[in-house]
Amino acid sequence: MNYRFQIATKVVFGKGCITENKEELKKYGKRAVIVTGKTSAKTSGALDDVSAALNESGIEYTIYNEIENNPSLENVKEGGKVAAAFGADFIIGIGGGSPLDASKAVAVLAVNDIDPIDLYKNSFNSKPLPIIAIPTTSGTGSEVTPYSILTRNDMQTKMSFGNEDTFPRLAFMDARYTESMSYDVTVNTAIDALSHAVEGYISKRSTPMSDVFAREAIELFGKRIDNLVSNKIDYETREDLLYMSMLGGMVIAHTGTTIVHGLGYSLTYFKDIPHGRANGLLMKEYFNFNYEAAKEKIDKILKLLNMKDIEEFGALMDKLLGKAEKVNDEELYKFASLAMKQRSTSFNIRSVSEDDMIYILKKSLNHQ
């Protein structure tokens, strides 16, 4: 029973909620940058109402939409010396978990000359801008974790920084805005959301305060499963989905991720397969890898699920996902390698080894 919890982040949850709580803004500064990309942000309806926010709060603000997919550090680098020749006071970040990730960047780099690389040392001579985090998907739970998880084109791989300090100081959480998800996007980023609340309630960092918080959101999946399968997703589904990515950043916030997030970063970065997407294809054999070790709180997921079984659940994400991308056995030992590299792959409940890891991507993917 040693352990530490904090969630730094106030939420206000609801529709309407940034028109009925516009006032919030002001606490802080008059000068604000809207990092997003190119088009969610104006399309989900959340850009229209945070500039009406804050044109009638007497905010002047300027907007980046310049985020990648996959941020990079160069991508950031630019968003930071926007973000300091407006002079901002404070950042907003509008998206899903790539320009909300992004956000936490540049408000380090905003305030801090130094090389996007030196994110990583993850202490700054200035503390970072206050963010205003604002989700328009269901599945990353940026808006309350510190991690801000970049693309490192150096390393072909993706990986996080992240502090107290990072932590967005204020979440605006309507489910209206992620009315504009597609199919795909929507039960992508409901498995994205899943994983988390999966990987943090298997962690060697498991806390009992993480895992009540892993425990709803995973029920919360299993409760809306019939209407992914069925494609019939109401304003209800999406507020519970919304719900759930936001408890599954809780659960990582204190956890981290463990090894389907390290292997499926190889799956983004070198196959262009969606995250959540890639979280998906592993799960099943990451359950059957860690039975023996999580056997109890693997059951539990199940049962949670409404599952009879690991075999049911590989079925259901077949059903949801359709067939795997293919793979080969080049592919295999490098996407291993670098998963290995991952400091998340130790946070796994049974130690894995490089040949695990080309076990689990073989009986995961479509092996050629």
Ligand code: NAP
Given for the second form:
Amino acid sequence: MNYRFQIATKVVFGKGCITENKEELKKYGKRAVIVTGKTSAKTSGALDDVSAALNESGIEYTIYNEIENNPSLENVKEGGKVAAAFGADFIIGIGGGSPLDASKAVAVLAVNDIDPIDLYKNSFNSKPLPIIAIPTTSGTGSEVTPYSILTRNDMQTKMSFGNEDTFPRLAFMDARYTESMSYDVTVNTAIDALSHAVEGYISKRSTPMSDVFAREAIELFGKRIDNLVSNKIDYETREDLLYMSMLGGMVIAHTGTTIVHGLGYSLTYFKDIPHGRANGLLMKEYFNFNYEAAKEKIDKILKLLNMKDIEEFGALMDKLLGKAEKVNDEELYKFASLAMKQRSTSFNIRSVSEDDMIYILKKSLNHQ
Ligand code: NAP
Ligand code: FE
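Next block: the form predicted in complex with the named molecule, after the form predicted alone:
Every chain and every other molecule in the complex is listed next, the one we just looked at coming first.
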């Protein structure tokens, strides 16, 4: 055995966790910038709880609520300016993966006068501001990963940066904040969490420790399949999904992702397919492609999901996601070529060629 395991985030999980632990906030300073999207912080109820806790703790704050879905370098640049001008001591990210990832970039840019493209150097003169993450979706696990996945319009793709200092210091995880998610966002984000656990489990970089978290996450998804299919998503289900997504984050914090994510980025960038949905469309063919190379682990995944074979898994994805989007030849070639450039592609258990990528895409989407 030869591995490292480190999660730099203190996790405080449970109903009412912000209100009950507001003294935690004072540790990070006197001025905070809340980084969030247009609506999620408010509709989830998280913003009200955070505002009350900040007010009661005498912490001044401002809100930057311009984070787009799949935030771009241009988008986080603005957030960095706001945080620098406010003289923030720390950053609070509230939302799905988009605002949480953006908050990591804002934490760097607030104290480093650099072009956002230089975020990818992953080395900064000044340490990023401390980040507190409050998820309102249950998918990305961004609250416990160092990754900030940003849209690079210059390269027509999404790319991740992050180092030990961009792990959130603290995550407040209250499943009530996920109750306002639509059914589609709930399903898509749950599938994203599953793909983190699965890709990490089968990855060349998997470790005995990350596998423990991966198996637990996969089993939790299995336990909640009926709730997802029937749209009977009660509070206990929400808690399991949020817990599962955090476990998935702890997995990829060590393993990274592989070709599902690498291919999925193009589906999001060019076809506006939500991140988790993109992963879900690709996962059946990902299993088929890797089956011989990772038979034991894929059989274990199917067992944890209570499924007899990969076909049954594919049928579940069809049920949850509906018909796949159309894709033409030109798109296939472009997406495959871009995915080959993602570093995560090299972590796939079976080595993969551009033709393999084209094949997986063709089988996964509605090829015209
Ligand atoms: P998202 O892009 O953050 O949010 C999707 C939509 O759901 C947005 O319109 C958002 O509203 C809304 N929403 C969020 N929470 C809600 C709530 N509680 N109630 C109602 N609406 C809510 O979705 P996501 O799937 O969580 O994040 C995807 C992003 O995370 C992608 O950029 C992906 O690449 C990244 N990601 C990061 C990691 C990582 O390790 N860091 C891992 C996987 C994926 P608003 O517009 O108001 O925000
Ligand atoms: Fe993901």
